[in-house]
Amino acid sequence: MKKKIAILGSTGSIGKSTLEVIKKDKKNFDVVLLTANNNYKKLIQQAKEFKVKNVLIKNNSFYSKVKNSLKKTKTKVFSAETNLGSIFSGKLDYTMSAIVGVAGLQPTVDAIKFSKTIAIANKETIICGWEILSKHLKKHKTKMLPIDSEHFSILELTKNVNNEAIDEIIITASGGPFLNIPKKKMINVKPEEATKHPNWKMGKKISVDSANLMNKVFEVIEATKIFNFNKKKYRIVIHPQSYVHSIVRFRNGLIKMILYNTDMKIPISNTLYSYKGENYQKKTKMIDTNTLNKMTFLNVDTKRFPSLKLIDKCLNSGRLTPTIVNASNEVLVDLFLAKKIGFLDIVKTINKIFKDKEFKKYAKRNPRSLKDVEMVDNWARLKTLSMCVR
């Protein structure tokens, strides 16, 4: 029996990788929903190639174009106002949540209601809305699987392990494109330099986050939400080769790590196939001893990467602090990519937010609904813009 699959954000890098996995084994999958925001041309092409039953285009200005292009197919086209739950009867086997940024929070909450398993590749959704997501996961008995390589690896390493059995959890960071350049030159970094990740092919926003290690700030926060381990046990180590994704040091003296090539289709396919080994690749590559011999690990220089000092602030300044930091960072990355602020201004401005007189009022709120998260998110965005645009 075919697995019924939905992909939220199918035209992004994770969405496209998920479809690449499915393409290798179409007979076992039925793609019943694809969603996109603006890339309607890619959405149309995907709908035709995979004979998708339903598509949803978030930007209503493209609705008629998608509708007209698919009118001779059996694909139903929905607009932004459509509630995802109204499209289906019964539960889907698997939903990939790959919408970038906090915009993915509401669709993910909606998807939980009609999914047996939801795979989340959107760290912003987890760090901003975990308190709400976790309630819905429990209520609807939906299994959540992390797709980020680091959290996927931690999950693999810590199955059936409790907090007392672990001494340390290490999340690796490549160090990005600026690991070895003189620090004084980072003040003049250009967007096209920051978006050239040495190991991964990613979108511009996540590439900038990787360049200043803001992505690792969010990954530690995400890990503390997903896993029931003491937040003080997490540490970040620079690993330029991006071959080892997480390392766990156990109290019994053992140290375990997960290694695999820089290919997001690996965690995607493992979650899609429920870890049964019937991977779309069929044959895995032999271990490259040259790669193993070149592996290096370095302590993080917080003078080069001051963003990491934000981790403790995010974890100890109130439940909605991660929401504030995420919103501010999204605004600042956009401004940097538009060449309106400098690369180093991103972290400097986020630190200024903590000193704002209204910060505590918003950071310490207890989020009871998505509206609470949205309100704080909006405040942080407006405050950040007011600090940058004079």
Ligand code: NAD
Second form
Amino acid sequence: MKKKIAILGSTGSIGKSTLEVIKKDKKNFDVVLLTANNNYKKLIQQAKEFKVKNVLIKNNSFYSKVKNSLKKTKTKVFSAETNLGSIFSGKLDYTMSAIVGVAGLQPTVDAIKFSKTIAIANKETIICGWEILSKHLKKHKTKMLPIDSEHFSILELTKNVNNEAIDEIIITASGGPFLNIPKKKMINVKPEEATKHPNWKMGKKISVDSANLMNKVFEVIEATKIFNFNKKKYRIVIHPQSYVHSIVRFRNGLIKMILYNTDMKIPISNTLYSYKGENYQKKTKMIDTNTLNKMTFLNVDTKRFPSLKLIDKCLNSGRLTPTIVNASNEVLVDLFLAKKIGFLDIVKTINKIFKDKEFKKYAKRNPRSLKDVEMVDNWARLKTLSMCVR
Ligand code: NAD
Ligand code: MG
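Output the structure of the form predicted in complex with this ligand; the preceding block shows the form predicted alone.
Zooming out: every chain and molecule, the one shown earlier first.
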């Protein structure tokens, strides 16, 4: 039987890579739902190419365009108001959660109910809503697999391993496009430069997060949510070649690392084929000794990348601190991409929000529902805007 697949955020970098994997093995997969925000042209093309049963376009101004273009096909078209859960009766085999930002939280929660397995690339969803997501995962007996390359690797390295067996978990960072430029020059970098990642082709938001290493702040928080290891065991190490994705130092003297090419199709395909109870059996490229010989590792200079000091603050200042930092960062990245603020203002402004007199009140809340997360997210967005727009 064909495996039923849904992709939330199918027109983005992760969404497209997921469809590329499926395209090579169409006979085994049935794409039953794709969703997108603005890129209606890509959504229409994907719907036709994969004979998709249902599509949802979030931005309602494009709804009629999608509806008209697909009227001669069997694809049903849904608008933003549709509750994803109402589209399906039974459970799908696999859903890829690949929307960017906390906007993906509600759709991911909805998808857990109708998916046997949910693969989550959308790290903002994990760091802001894990308390709620994990309850739903348990309730609906849905399996969660992380797609972020470092977390996918940590999971591979720590299957059946408990906290006591591990001394340290290293998450590698490429260092982004500004690894070797002096801090003074970072003041004036432009969005086009910040989004030019040396190793990965990704969406704009995560590319900016990678340029100032906020992405690593989020990834440590993401790891502390997903895995039950002591949060003090995580460390960031710069590895410009992005060939090693994570390293685990065990108490028994062994150190293990996972290496693979910078291609998100590797974690995606491995999770997509996990239903076979085995990992994806595709030929791995010959190991290039040149690549191995050129591998380098460096400690992070927090003077140049002060974002990393936010990790401890995020982990020790209340459960909803990650939600506040994430919301603030989403607003600031948008302002930077619109050329309204400078590159270094992103981390500077996030630090300011910790000093706000209302910060503690919101950060210390215990999130019981998505509404609690939403409320704190809204507060942080408005506060951040008020700090930038004078
Ligand atoms: P992207 O910007 O390329 O794509 C985002 C997708 O989300 C698009 O399909 C867009 O239509 C959809 N979307 C955006 N806003 C939406 C909204 N309000 N409602 C519904 N849909 C919306 O982003 P990406 O690079 O594919 O990243 C997606 C997620 O995966 C991010 O959370 C990112 O951190 C994570 N991730 C990405 C990579 C990568 O290599 N790209 C690696 C690791 C983790
Ligand atoms: Mg990553």
